[in-house]
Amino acid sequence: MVTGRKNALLWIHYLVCFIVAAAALFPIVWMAIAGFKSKAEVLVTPFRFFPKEWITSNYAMILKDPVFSRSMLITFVGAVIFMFLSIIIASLSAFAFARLEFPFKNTLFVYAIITMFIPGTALLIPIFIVVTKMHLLNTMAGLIIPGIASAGHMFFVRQFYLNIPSQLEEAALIDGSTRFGTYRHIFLPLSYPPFVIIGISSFLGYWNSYIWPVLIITEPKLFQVTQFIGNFRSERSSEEALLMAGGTLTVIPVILVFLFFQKHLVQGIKLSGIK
């Protein structure tokens, strides 16, 4: 009876999850065909989900797109120099606040987190004059440099650093370890958990920024994919399966990123939790 009961819900728990994937992946699945599709068929009344004829036109013209192409590319190296820039940035900070004693560190660590609650909207003006008085404007620099310091992600690994046994840190010290040597023989190789999950983190809020691009970028040379998109289908609303096609391709590396480091990610999640 009890074993009975027991299979009932864990048949009822695949059920659920299997309705709650299936609901998340419709969209992006139903995209994916749609870029299959010729344009007359992807709005077509009533419903059709898979098309009559499969065509593969729409994904070899948005490829040959210079501008996406571009766009692809351009947004792929700034994702990854910002993931970089953030982890080091949130791990330098973090090491400072939970392992260095200095003055007004209480005082320093409760203003950076108070930014943690600040609208991100509220700041996109301030931040917008102070990139152009510094002339970053339609600059890779001005939209890798203005995020890259994440209250959040610098409090998610000091956490982590808290939980480090202090008797690691003491023994390299009494063995004439420099602070600095402390953090990167000791610190950096443990820190692979937390890592992954800011990392991802910082490199899918790139990838998908559109408002901030948007604001700072004007030259075609420099539009991230987001942007790219954007005006496409601005320009260009009548081709909507080309579209399909085009925003497909624009999810990919973020699939490919997720399923690389899922098994990475859950273990990062688990190991650092905050505590």
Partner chain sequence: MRISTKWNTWLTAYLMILPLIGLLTVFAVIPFLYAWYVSFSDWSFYDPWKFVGLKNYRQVLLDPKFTKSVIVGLKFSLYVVPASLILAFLFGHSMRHLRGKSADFVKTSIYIPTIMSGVIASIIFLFIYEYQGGFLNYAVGLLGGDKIAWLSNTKTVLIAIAVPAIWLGFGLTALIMLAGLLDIPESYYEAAELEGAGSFTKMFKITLPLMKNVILFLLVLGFNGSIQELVLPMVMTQGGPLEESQTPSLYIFNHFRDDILMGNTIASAILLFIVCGSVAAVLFRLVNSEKAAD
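Previous: the form predicted alone; requested now: the form predicted in complex with the partner chain:
There are no partners or other molecules in what follows, just the one chain.
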């Protein structure tokens, strides 16, 4: 009898989890399917989940829109550059803070960490002013550069470097390697796990950002995907199915990136030592 009750309880646990999973996926799946509906059918009463007739013309049409395809391409290129620069900057500084001794090391470390506690809202407009003064409005550089340095990412990689045993490094130094040489030949090849995590987090951060592009980009040829979608919804609000198709397409790259690296991501939550 006890096992019977335990079994029933286990079924309830499974049921709860699958309901939550379904609720999490429902909006996205609905959007993807709405992209296959005719214009009139997206908001038809009574509500219907699946289309009467599956049509692919929305997806074809939005892909043919030159501003959309350009924004997908340019955001993707920007996100990849952003990702690599973030990784390089975080990794270089993480190594110095983890493995080298130099004057004012602690002061500089604290200086960097303090920036993590400045809330984004307080910085948004002052950074906008700085970027304006640097003449970076309507440039890729203006989209990329302000965000690539992250104390959080540096801290994360540093934790990883602190845990690498020092014997290899000492042996290399005795053999005449320079400090930078030990970084290049010992630490860098081992860095894949933390790089995947900060890489994905920067890629997603760039791809999903909306407020920043809206502030600094006004030229359609530099529109970011989120900006395109936001504008589309206010300017062509009657074309719901087309909007859903466009939305779905912008989500596909992030889902692919996520599924491809998800094992490392879950590990990352453990690595980060939150608990």
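This is a predicted model, so every value here is computed, not measured. Positions refer to the first chain, counted from 1. For the two forms, the rigid core is made up of the largest set of C-alpha atoms that agree within 1.5 Å on superposition.
*Asks:* I12: with the rigid core matched between the two forms, does its Cα shift 2 Å or more?
*Replies:* Yes; I12 is a residue whose C-alpha shifts (by 2 Å or more) between the two forms when the cores are overlaid.
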